[in-house]
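Only one chain comes next, encoded as structure tokens, the form predicted on its own.
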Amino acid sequence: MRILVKNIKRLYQAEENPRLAVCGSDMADLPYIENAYLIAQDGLIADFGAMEDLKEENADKVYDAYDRYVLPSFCDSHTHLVYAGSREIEYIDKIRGLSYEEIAERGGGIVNSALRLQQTDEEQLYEDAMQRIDSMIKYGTGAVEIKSGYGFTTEAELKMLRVIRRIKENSPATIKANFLGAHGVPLEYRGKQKEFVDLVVNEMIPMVAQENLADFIDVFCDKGFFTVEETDRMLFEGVKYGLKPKIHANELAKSGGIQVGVKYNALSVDHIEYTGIEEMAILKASQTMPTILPGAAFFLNMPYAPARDMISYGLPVAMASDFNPGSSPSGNMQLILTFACVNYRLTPQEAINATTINSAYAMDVVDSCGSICKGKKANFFITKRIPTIEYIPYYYGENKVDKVFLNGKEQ
């Protein structure tokens, strides 16, 4: 199947030489080709350039993108979108002033989601998750990392990961699976947390690896959750079984999570609201991607991660949705662009880099996604007729995507 998109007003994030990530002041540069064309063949990007250089228009299907922009699909490197039920009652508790930790102490939060998930069968979880994925695709997302973590038992964690594997097999989006057995502490293990860590290390990780259910291992290393020492132990075991590390870190306090993530060469450290010069120096000397989750900070009314300081320090920054039922109930990456600009003071160009090429790096798909580059997957979208690229984060609340292509096929 060969498709041609012609008369593109501007083709953004087009690159002849693929980059791994965009750092520091370079994040303000978003390359584009004026009055462009794009050719996809057999699911991959075959060619692109200026219309004046287009030699022929032979294709199975031709799309005229006159007065529209084309961008690579968003890469959402942090979601928890396999879950059972919603948690809007806790949302009311938050409005009334209860903190994240207080809700968790009452058996809400992650514990609540775990109980619901344990009672829900795989088919229902799969159907609900596929509906969420389909909605995300319509808003321009083409790659999604999905975490487990609402299981709390070995059986339920494996159930979640089997659902994610099924999504990976059937969704047109590029899917990565993340084992997050250490997302929280079950009520029956309160006061004996070491025993739960033993369960994760001695039972969960070997079984996840045996069934080849996950690409990554993750731990919630933060105040009130897992300590640096416990995190170190679980990451060590995951790496031993071939799982690449990622980490939830410094959402609630300076937990040491960034340091232990870098120690294990984690692909990313995520949340990172509490990040200072010490953490930035450690990150700059590493290959770990700082990943900010604007939806969670907005929804929980938490401090914002110092994105501008990170960029000024020369770091790359990725941004993801954190789509989950408790702290960020949205997978709309266009909304994340708006949060990036309004709350974190990123320019639209920086925000697009943070949600495409840098977030592709954060979920280990930058070799195939995140930019318009020959040989990468033909994952891109055509905008509606909008005046400028800046209009996407500016005009929030409405979908600016007209057509979506994943693996070279219109969705």
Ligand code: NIG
Given for the second form:
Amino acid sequence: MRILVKNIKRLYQAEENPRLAVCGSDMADLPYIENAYLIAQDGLIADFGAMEDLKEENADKVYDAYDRYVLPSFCDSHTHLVYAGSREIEYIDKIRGLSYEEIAERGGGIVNSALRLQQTDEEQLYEDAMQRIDSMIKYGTGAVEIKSGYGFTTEAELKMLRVIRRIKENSPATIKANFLGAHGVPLEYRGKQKEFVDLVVNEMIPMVAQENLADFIDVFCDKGFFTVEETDRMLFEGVKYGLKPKIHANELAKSGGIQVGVKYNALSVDHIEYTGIEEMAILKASQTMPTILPGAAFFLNMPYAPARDMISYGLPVAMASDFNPGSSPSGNMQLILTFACVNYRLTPQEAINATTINSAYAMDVVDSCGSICKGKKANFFITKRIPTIEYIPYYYGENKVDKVFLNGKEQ
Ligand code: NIG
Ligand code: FE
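Switch from the form predicted on its own to the form predicted in complex with N-(iminomethyl)-L-glutamic acid and print that structure.
Below: every chain and molecule of the assembly, starting with the one above.
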């Protein structure tokens, strides 16, 4: 199958030589080709360039993108989109003034989602999650990392990961699975958290690895959740079983989460609202992608991560949706672009780099996603007729994506 997209007003994020990530002041640069074409063959990007260099127009299908832009699909490197039920009642508690930690202490929050997940069968979880992904695809997302973490028991964690495996097999999106056994402490383990960590280490990790159910391992390393020492123990074990770390860190305090993530060469450390010069220096000397989750900080009305300081310091920044029923009930990456610009003062170009190439790195798919590059998956979208690329974050709340292609196929 060969498709040709021609007369593209601008083909964005096109690169001859694949980059791993974009750092610091380079994030302001979003390369493009004016009046361009793009050819996909058998699911991969086969060729692209300026229209005047297009040699022949033979293809199974030709799309005319006159007055429209083409961008690589967003990579959403942090989601919890397999979940049961919703938590709008806690949202009301929050409006009335309770904090995220207070809600968690009352048995709400993650504990609430865990109870519901345990009571929901695999089929239902799968169907609900696939619907969410289909909607994300329509908004331009082409790769999604999905975490477990609402299980709390070995059985329910394995159930979640099997659902993610089914999604991986059946969704046109590129999916990565992250084992987040240590997302919260189940009520029956309160006061004996060490025993729960023992369960994660001695039972869950070996079983997850045995069934080959996860690519990554995650821990919520933060004040009131898991300590640096506990995180260290779980990451050590996960790495032993071939799982790459990608962790929740420094959302609620300077928890040492960034340091322990870097110690284990984590692909990314995520949230990182509480990041100072010490943490930035450690990140600068590492291969770990600093990942900000603007949806969660917005929805919880919490402090924003110092994205501008990170970029000035020469760091790369990735951004993801954190789609989950508690702190970020949306997987709309166009909205993340708006938050990136308004709340973190990123330019639209920086925001697009953060949600394409840098987030591809953060979920270990940068060799196949995140830019328009020969040999990568033909995952891209054609915009509606909009005046500029800046219009995408500017005209927020509405879908600016017209046609989506994943693996070279129109969705
Ligand atoms: O990334 N911070 C921890 N975990 C999720 C929240 C999950 C939930 O509240 O259900 C997050 O924001
Ligand atoms: Fe999260």
